[in-house]
Each structure stands twice: as C-alpha cells, then as structure tokens.
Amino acid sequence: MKILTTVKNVVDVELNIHVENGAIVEEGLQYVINAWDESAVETAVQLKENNNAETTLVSVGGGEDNTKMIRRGYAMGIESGIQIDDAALAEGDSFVYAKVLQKVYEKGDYDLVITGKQAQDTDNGQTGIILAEYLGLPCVSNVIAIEVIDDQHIKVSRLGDAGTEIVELELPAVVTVDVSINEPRLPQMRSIMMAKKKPIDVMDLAALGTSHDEIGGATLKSEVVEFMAPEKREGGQKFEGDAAEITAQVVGLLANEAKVL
C-alpha cells in the first residue's frame, strides 16, 4: 500500500494574533504543523508500521517552515517527502491546492490519501474532499479509526451526526482524519537528527506538468476579503460571602438584569 499524506503550515493559534486594517499582523507570528495534519501523519506512520505501507508526505508552499514540517514528518517515521515550492501558489484557495495535490497523486500512483479534516487557520475542511472529487475516488471525512482489511479494502470509522459510522472502502480512496484518531508521537532526538539528512523532492508547478492558469490560480473560487478580531469579553463579576448570600445575588441578577428568570 502506498500512502500520500498532506501537511499544512499554519499560524500557531496559541499565540496572541493581532488584526489591523483587516489584515493579520505578521510580525512576531510563529508557524507550526496543522494539528489535524499531524494526526494524519501519525496515522500514515502507524499504517506503515503495522501493514508495511510506503509513506510519502507532501507540503504545498515554500520556505523554511514548510521544510521543517516535512523533516518533522521524517522524524515521526515518514519515508519520503515532496515540497511544492512555486511563487504562483502564494495566493490560493482549497480548489487550487486540491488541483496541485491531484497532480502529485497522479505522479505517484498512490493507494490511499490521508489528509487532516481541516486546518486550524481557516477551518475550511474542503481540500481533501475536493481532491477526491477531482480524482474520482471515494472519500470519507472525519475519520477516527482505520483498519486494513486486505490490499484492496479498508474499513474506517467516522464521527457522524447520529454517532459513529462504519464504512468499508475499496482502494484507492481519500480519507480526512479528525484529531481524535490518535495522539501524535514525539520524535526522539536520534530520529530528528537523522531527518535533517534526508533529501526532500522540491518541485514547482512546471515540474508537476501544470501551470498557474491550469490549476485555477487566475480564477479563484473563493478569497479572504477581511480579517476581523472578535469582540473582547467584558470582565466577569466576582461574588463573595457565604453560599446563601451568593445564591441570592446571582438569582437577583439573572432575574432583573439578564431577564432569564
């Protein structure tokens, strides 16, 4: 089984992010591997360990941060990595990235594509599903478990609206995984050092056999118009005294100010 896993470089949402004039202030930002994608990497590595699968990691985007993500994937156990580095991809939407991933897939003839369910910067959750549509492959989203039946079939569990759903898929296929599928491992220092020496296949759009216009870069189907910071919450109210006094105060406020009683 050949597995292709995708990974995205996102802003560390644990930091304080500032918005000015409808744009995110870039100064001081740090970038990390998307949490859902890290679970996808761990899923691929576990399938490699338990089912002798071949694993490839792909990142769309240039720069040192994207390179670091691939090397982290190496340290976790991924065998090979592809970095799509092209200035034309500086602006893109889910359709553009899915089209790029389609070209990567077609060059590698993979059996299974594993993506994160969504990205923690946009929360869009569309790229993996659009990729499956472009490839004409079956797709299951929000997956929390994968079981290999044989070389041609897998069984997946997904979180549905009414509970856990069990789906059997014929390969090749695409799945998008939820963070609850596993707990990503922390690479050992030896693995981190070895990962620094492994080669990364860096490609641009021409090397993929495509162009900016062909992937839809000139006619984006969606765009970010403006970023807006959420309204700041007002400070809470602290009550002191014994339980009876506090209860009376809270009930009074709920009845007279909040009008919920």
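Think of the rigid core as the biggest set of C-alphas that the two forms share within 1.5 Å after superposition. Numbering follows the first chain given and starts at 1. This structure is a prediction, so every number in the text was calculated from the model and none was measured. First, how it differs from the form predicted together with its partner chain.
- Positional change of residue 248 between the two forms reaches 2 Å or more at the C-alpha, relative to the superposed core.
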Given for the second form:
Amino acid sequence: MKILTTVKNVVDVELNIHVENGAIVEEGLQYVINAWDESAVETAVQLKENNNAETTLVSVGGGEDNTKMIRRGYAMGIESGIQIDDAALAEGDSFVYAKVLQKVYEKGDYDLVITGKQAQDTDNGQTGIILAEYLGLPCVSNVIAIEVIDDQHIKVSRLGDAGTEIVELELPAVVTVDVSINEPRLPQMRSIMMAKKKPIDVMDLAALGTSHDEIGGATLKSEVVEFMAPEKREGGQKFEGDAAEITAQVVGLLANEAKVL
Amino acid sequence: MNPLLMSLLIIVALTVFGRTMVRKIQLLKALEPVDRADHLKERLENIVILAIGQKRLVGRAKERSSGIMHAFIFWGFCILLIRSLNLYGEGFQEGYHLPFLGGDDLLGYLYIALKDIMEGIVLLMIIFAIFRRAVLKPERIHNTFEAYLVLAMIGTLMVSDLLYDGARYNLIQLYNNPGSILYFNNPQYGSEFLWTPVSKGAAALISGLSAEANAAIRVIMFWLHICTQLTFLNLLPLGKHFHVITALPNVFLKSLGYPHEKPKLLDLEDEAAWEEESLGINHIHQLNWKQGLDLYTCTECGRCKEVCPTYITDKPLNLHDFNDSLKLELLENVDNTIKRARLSAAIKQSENAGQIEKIKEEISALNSKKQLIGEVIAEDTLWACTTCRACEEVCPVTIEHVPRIIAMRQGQTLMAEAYPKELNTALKGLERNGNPWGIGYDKRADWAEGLDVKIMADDPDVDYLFWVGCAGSFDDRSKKVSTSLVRILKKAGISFAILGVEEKCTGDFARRAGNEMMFQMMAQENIETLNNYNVKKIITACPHCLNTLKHEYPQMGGNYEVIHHAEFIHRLVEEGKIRLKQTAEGALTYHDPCYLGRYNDIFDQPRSIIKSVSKGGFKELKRHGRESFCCGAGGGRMWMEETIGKRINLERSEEIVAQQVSSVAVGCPFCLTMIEDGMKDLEKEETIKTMDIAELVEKNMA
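Moving on from the form predicted on its own, please list the structure of the form predicted together with its partner chain.
The complete assembly is shown below, putting the previous chain first.
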C-alpha cells in the first residue's frame, strides 16, 4: 500500500498574533507543522510499521520551515518527501492547494491519501475533501481510526454528528484525520540525525507538469481581504464580602452602569 | 607456634584471596573510565569523617542505636587487626610483637587494654546485632544467612582471642607458666593482665580446668582465631560484606565538589557513539568503574529505600533490590566484560580494517543476554525516581544512585527511544516555545507587565539578572512569586533585569529524563544569550534552574555566579537593605526543596528568614534538612502522571498537616505546586497556606 500524506506549515497559534493595517505582523512569529497533519504523518508511519505501507509526504511551499517540516516527517519514519516550491504559490486557497496535490497524486501511484482534517491557521477544513473531489475518489473526513482489511480495502471510524461511524472503503481513497486518532511521536536524536541525510524531492510547478493558470492561481476562488484582531475582553469585576451587600452592589451596577435591569 | 602450618595457611588463604581480588579489579578496570585522582586532601578528610568517623552511621538520630553498634564493631575490628598481626608473628616466633607494642613500652600496655575492652564491647554489639536481626527485625534489612554467618565469625574472632588470653593468664598465674609463655611484665607498668579486665573474666570462666586443658585451649583458640580470620577474608569478596574491604576506597573515591557525579556531557554529534550505542547506559558493561565499585560496596543495609519517596509510597523502585539486580547482572557478565575491554584495546592498536570489523562483531556478541532495562531493571522502576538524592545523603558508604539512573534514562531515550511518552507534551513545548507548558514564547514576560521590570535587551547594564524560569513566567501561582521577588529587589534598590522572551527552559527536566539532546539545545541557546549580555550574576527563585545554571552550564561554557532568592534575600536582610517584621500569623514550617538543600547545601538561610517573620514560631517538619522529603516533582516527574501507589505530595502534605502550622514555606515552584495540590486534596488549603519565601518576605517587610 502506497500512502501519500500532506503536511502544512502553520503559524504557531500558541503565540500572540498581532495585526497591523489589515495584515498579520510576521515579526516574532514561528511556524510549526499543523497538528492535524502531524497526526496524519503518525497514522501513515503506523501503517508503515504495522502493514508494510510505503509512505510519502508532500508539503506545498518553499523555505527553510517547509524543509524542516519534511525532515521532521522523515525523523518520524516517513520514507520519501516531496516539496513543491514555486513562487507562484505565494497566494493560494484550498482549491489551489488541492489542485497541486492532485498533480502530486497523479505523478505517483498511491493507494491512500491521508491529510489532516483541517489546519490550525485558517481552520478551513477543505483541502482534503476538495482533493478527493478533484481525484474522483471516495473520501471520509474526521477519521479517528484506520484498520487495514486487505490491499484493496480499509475500515475507518469517523466522528459523525450522531456518534462514531464505521465506514469500509475501497482503495484508492482519501481520508482526513482528526488529532484524536493518535499521539504523534516526538522524533529523537538518532532519527533526527538520519533524517538530515535523506534527500528531498523538490519540484516547481513546471516540474510537476502544471502551471500557475492550471492550478487556478490567477483566478482564486477566495481571497483574504483583511485581518482583524479580535476585540480584547475587559477584565471582569470580582465581588467579595457579605452576600447581602454584594447583591445590592451588583444589582446597583447592573441597573445603573450596565443598564440591563 | 608452628611456622610450617602458619606459612601454609597464609599462603593458601592469600593465594585464594589474591585470585578473587584480581578478578574483581580486572572487572572494574574493564568498565568505563572516570577520573577520581584529584583533591587528595579532601578525599582523606572524607575517609576520616565518613569512614573512620562513621558519620552517617552514628550521626543520624533515627539510626543511632544501629549506628553505634556498627561503629563499635568497625572500630573494634580495626583495633583487633593490629593484635592479629602480632598473632601471625607468634605463629613463627613465640612472644612476637610489633615494634613499640611490647612489654617495654607503655604503648604496648595501652594497646592491650584498648584491645581488651573493645573486644568486650564488640561482643556485646554482636549480641545486640543478632537480637536486632532476629527479634526487632527492622523493616529495612533483609535477614540472610550471610549476615548471621558474618556476625558469628566476628564473634568467634573476639571469643577466641579472649579465651586465648584467658588461657594464657591461667597458665601464668595459676600454673606457674609451665610452657614459659612470654608475656608483658614490667616493673613500672606491672603485668599485662592488670590492664585486661575482659580477658581476666574469660580466664575466670576456664580457671577450673587443668593446666593441660588450659594449654590446649590456648593452642586451639590461637588456630581458631587465625583460621576464622583467613576464612573471613576469603568470604568477604563473595557477598555484601565485601564492603569491609571496599567501603574505605569507595568513600575515598566519591565525587567531590558536587554531591554526585554530574551527568556526562554527551557528544551527540559523534557518529561512532551512535553506531556503538555508547551514549548513556543500556548495557551493564557501560557502567563506569566507580559505579562498579559502588555495587561491590553496597551492604544492602536498606537505608536508601527507607528514605526514598518512591519506596515509601509503594512505587516499584526499591534501591536495595535495584543495586542487587545490577550487581548480579554485573557479576554474571564478568568474563564477557573483561574480554570486551581486551578486544576494545585491540581495536585501538589494529590498523587493519578487516580485522577491526571482525573484532567489532566479536564485541557485539559479548553483550549481556539480558536487556538492562526491561529484564534486569523494570521500566517503571527506572522512571519512578524523582532524583531527590535522599538515598545518597544517608548511604554510609556514599553510593551514588542518581547519576546511574540518569545515565540509564539517557540510554533509554537516546538509543532505544523508549521513554514515557507522556513526557512528549512537555518536550514538544520545550522544542517549540522553550517551556514545558508549551505556551507561546512571546508571552514569557507577560507576568511582569506593569511592574516596571527592565529587560536585558533594553538595558543590559545591570548588576544582576533575575532568571525567572518557566514556572515563574507561565504558571499562574508561581508568577505571584516572581512578582513578590521583583518587589523585594526593587525595595532593596537592586539593579536587575530579566531576559524576557529570550529566556528558555534551562533543560533541567529534559536532562533528568535522559533527553540530553533537548537539554543541550536549551543550554546552548541560553548560554549564547547570557554570554551575549555578558551576564555575571544570576538570581533565581527556582532551585532546578539554579542547579542547572550553576553546575551544568559550565560544562558547555556558561560560567555564572548563581544565587537562589532565599540566599539573596537573606543577604539583603543582613546588609540592612530589607527589614523584616514578625507579623506572619501562626506557626510556620519549611519544606526543603531537594535541589536547594541536598543539591546545593542551602538549609539555614530560608530558616533564618522564616524565623524572622514568624509571629507564632517556627516548627521543623519531621523529615527536614538533609533528610527532607521530596515533593514528587523532580527528575521530570513534574510532567508525568503518578499512577502507582500513594501520591508523594500527599504523603508530604500529611506530614505538614500533622505539624499544625498555619503556613508552609517553600523555595521552589515545583514544590509550591505539589504541596499546594496536596493541601487541596486534603482540603486544608484554607487553613495551611503554601507560600514561597519571597511571598512571605514581601508580606512581612517594613
């Protein structure tokens, strides 16, 4: 079984994100692997370890952060990595990325695509599903367990509205996984050192056999118009002391200051 | 008496003993190297205080009776050794004695008196020891045949010597010395028997026997004494009583300058080390020779487990068994370990690549058949340790348990990648944001907002760096301690700054958990930052940061004077820069943090501060000072669940509650969390406040 896993580099949402003039301030930000994609990688590696799957990882985007992310995938146990690095990809949305991934899929001979169900930067949750649509493959989203039945079939559990749904799928297929599917391993020194030596297959759009126009880069279906910082919440007021006094005080404030009574 | 028989006995006994010892020493030499050849003076001092003075045996109130027992047996034994040399001489020549110990010297009389009385005391101690083992049965000791055998042999040595002297006395005094035995007789000092009351007692016991019987007893007791002693010598290396021989060298060779051997700075870039799996300890042959000597020396007295927070709370770590398992594994691999060392030396001399490959294959075939972690030592056992060092502090023969445990954890983490996965969250937090909570690094200085604290990047021209630490920066409870400390420093007019977002975890917990890679990453970045600002003096409220910055950063080129806030505040009080008021209500107590007390010898300053602010007096906890009880958070345990046995912090909190105090002071953010959580579990958080020293000072300063 050949598995393609997609990984996205996202801003570390543990950090304070500042907005100035409708744009995010880049200074001081750091980028990390999307948590859902990290789970996707772990899923792929476990399938490699337990079911002899072959694993490939793809990252769309250039730069050192993306390279580091692929190396992290290697250190976790992924066997080969593809980096799509093209200046034309600076602007894009889920449709564009899904199109690029479609091209990557078509260049290989994959049985299963595993993506994170969403990314913590935009929280769109679209790319994997659109990719399945482009490829005409069955897709199960929000997957929390995968079991291999045979070379052609897998059984997955997904978190549905009413509870856990168990779905049998014929391969090839696309699944998007939830973070609860596993606890991604933390690569240790030995794996990290070995990962440093592995080659990465870096391609631009031309090498991938496509173009800015074909992937829809020139006619984006959605665009970010402006970033706005959420309004800061004022700190609440704490009342301590005698219950009767406090009640009177609070009622007074609600009536006179908040004017809700 | 009989030069031929004496020669034969000595030759046989020493040959067998020599062979055993050569093997034991060969094994030590085959283990990893470690340098212990420095500071001779300090080492000799340790011998005098710890070994000859038996400090850790007689010095502990809790163990005083058994301590005194052991000390007298030890001292008596040492004194008797001189007498024994005389006896060996007598085997060749009647009346032989060492120089200055004869009948013409006062020293001879003094010695014979001392020896006589000590023999009596040792006999009493032996009886007490047997009574203690058989009747009192302290929980910490295992009753073994070996223990009784050795006690019986020591008893035999004493009895035989006393009866030998007793028979001699009878022959001389009652029967006119028929065999013309030589004895001390001096016009000035009198007869030697005036000086030996115990021997005279022994003589009285056999005074009813005939001259022949007394003569026979004298001869039999002589040879019994010699034979017992030579047998004893040969039995020692075979069991736990090897400590009779190894304890002195072990104390002499103990770590100096830092309470135990510092974790080795591993060269993680060394590819050969990865290939040979030589980072950390994953196999028994990877112990260093001092660790081997520790195992030889362990007397299985069980003092270590008795003070161990994990053993007390029913965790699987039992240091007595831990040592024993390692010793057995080491002894099972004697041949292979010695052979391996020879082959390794051969590789260094060989230049033939093919031959080297062949030797390498041979070497890897010599690995122990047992997995060190998993089969010899269980995983849960290895990871239970909080690295609190209580065990090392009480060990009479200065065995270092913790460095071994850390090295084994290194082996597990680095080589086998087998470590508790629950550490991953904290490690990932370290990797991404430089703190185990994983909170955005850019929020590190948020606690200081509004406090008007200088940041190094803005103004590096200050006297002190306040190293806040991750807890002080991110943990809501500990942030209050940081705030209090800032107010104190400001009040005292100290010029200081913080690193702000540039500070990262020191890597303490990562290193204790065996993750040397993460430790070195953190240390390297921190040292770069600190050296960049030319930092010289650091104040910190976290003993873990203190310990790492002070003792471990020098390994990587970071040399700073690091001061714990309790020490610093104490200094400010002494200098009159801060005035304390005795306004803290109720009685106070103090919980010694392991990394402040046992690791860094700071015991008095926090107590002095607490006493200065306490209105209701200061109460010492049952377990305090060097024998304080861990909160359960050290050694990376802060970031792991405690699922086996009773929670350590609960055990400690109950002890605090029993003291009926109104507040417990701590000097460590981990202790603060653990003790406060314990108080919450006991529903005592309202009646017994857990406070850091800094908070106590801030609230009670003029």
